[in-house]
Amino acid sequence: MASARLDIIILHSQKGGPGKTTLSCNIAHELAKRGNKTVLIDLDIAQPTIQHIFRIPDKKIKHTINDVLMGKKKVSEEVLLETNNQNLQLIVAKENVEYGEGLLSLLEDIQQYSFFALHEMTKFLQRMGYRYVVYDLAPGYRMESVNAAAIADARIFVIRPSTFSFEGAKQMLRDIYKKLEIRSLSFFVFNQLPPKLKAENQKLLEDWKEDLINLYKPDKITFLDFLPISFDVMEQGIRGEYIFPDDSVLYEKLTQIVDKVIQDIDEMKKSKE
């Protein structure tokens, strides 16, 4: 019997701070809301956040992605955590790691084992009947992030509207993503745009968008959207709430992003059948 199809979506950035984790959580939540059995995995080992966004108490966590990536625990149902949505499960990262040499040792161990562990994770989730897995990656060039990008069906690169973030995005696309274009799709989104942009700044962002498309190849990368800062969502964050309200502009844009990404994955996989 053929295995159920599993699509892997990763969100990545060159540096921390562009809202990558919030988008990861909202994309996974939207996929699950549509009735898809979905797993959201926190791969940002040094700065894990997903446990807190979904308010998972420590006492409920038996194992983390750290254990799996280091080969201490085989991926199993014990690693999966329930959420308020029956279609959405989590695999969180461990926060209370040692610093200094202990942290460096941990990260080195994860790098050495992560590619094999991620492949085993994919096979397990496929056997369990999951439809989507969404990875929130550590920013930058960490090996486990690069390995996850290599096995993804779709990569969404999140960029802040700043010269620094734009230049970093160009570098990462050139160094890594262009080498991964064979079997998967790449997307990018500008996030956290300030309100009432001046015309010259809006034009600059449009120029950056075109520069990234032309750098990568127009038929190999897709621009998703310019997402505005939402002060309502920022205020929600004070209360520890990060899922976009259904009546917000951000939610409307999010649904369009999810529609586009899953449609393009579907078309890519059909073309390979």
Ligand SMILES: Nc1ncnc2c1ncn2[C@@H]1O[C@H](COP(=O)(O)OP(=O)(O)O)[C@@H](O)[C@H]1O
Given for the second form:
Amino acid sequence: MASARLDIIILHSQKGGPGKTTLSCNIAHELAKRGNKTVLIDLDIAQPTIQHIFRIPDKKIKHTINDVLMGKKKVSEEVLLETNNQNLQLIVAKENVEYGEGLLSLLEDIQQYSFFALHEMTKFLQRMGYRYVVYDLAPGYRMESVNAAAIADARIFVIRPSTFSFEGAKQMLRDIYKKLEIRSLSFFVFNQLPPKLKAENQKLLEDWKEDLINLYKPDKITFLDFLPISFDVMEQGIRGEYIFPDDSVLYEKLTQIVDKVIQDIDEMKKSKE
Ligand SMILES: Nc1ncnc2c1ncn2[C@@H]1O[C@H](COP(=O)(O)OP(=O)(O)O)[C@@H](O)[C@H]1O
Ligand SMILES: [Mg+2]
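Swap state to the form predicted in complex with the ligand from the form predicted alone:
To see the whole picture, the full complex is given below, headed by that same chain.
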């Protein structure tokens, strides 16, 4: 019997702050809402957020991704945390490592062990019957982020509408993504667009979109959307809430992103069979 299918989706960026965590939480939430057994994993070890977004008290956390990535703890059911949605479980990272030396040596251990640990993680989640895993990555070139990008079926690169974010994206797509296995998918999305763009800036963003697609040739990268900045989402953020309300423009666009990404993965995997 072929083992059940598990699809891996990662959210990445070159710089901090474009919306990886926001989008990874919403994508995982949406996949679970559609009835898929989904796990959301915080791989941003230095600045973990997912524990707080889902309001998981410290006492509920037995093991974190940190232990698994370092090879201190074999991945087991103890690492999975429940949410209000029975289809959505979490694996969180721990921030109460002592900073300074503690964090540095932790990061070093992870660099060395993460590739193996992520493979073990995939096998474990498959055995547990998960259909999707969504990784919220640390920005930039950290080894565990690069390794997660390498094992992903779909990579979603998040870019802010700024020259620096765009230049960073070009650099990273060229340095890393283009060198990964072709038979996995790459996507990009611009997030946090101002509401009323001047025509010249609108034009510039369209040019950037084309530039990224061209830069990627002969391989393919798929543009997903221009997502607006939402003051409602900012207001929610004050209260620590990240999930887009059902009646918002962002939710509408998110459902389309999820449709596109999962369909493309389906097609890719079918053609591989
Ligand atoms: N489309 C958006 N509209 C308004 N605020 C957003 C949007 N996307 C992200 N944010 C806010 O921007 C900040 C950074 O987003 P986050 O998802 O934490 O980025 P990252 O994980 O890439 O560092 C958060 O405060 C988040 O609420
Ligand atoms: Mg984040």
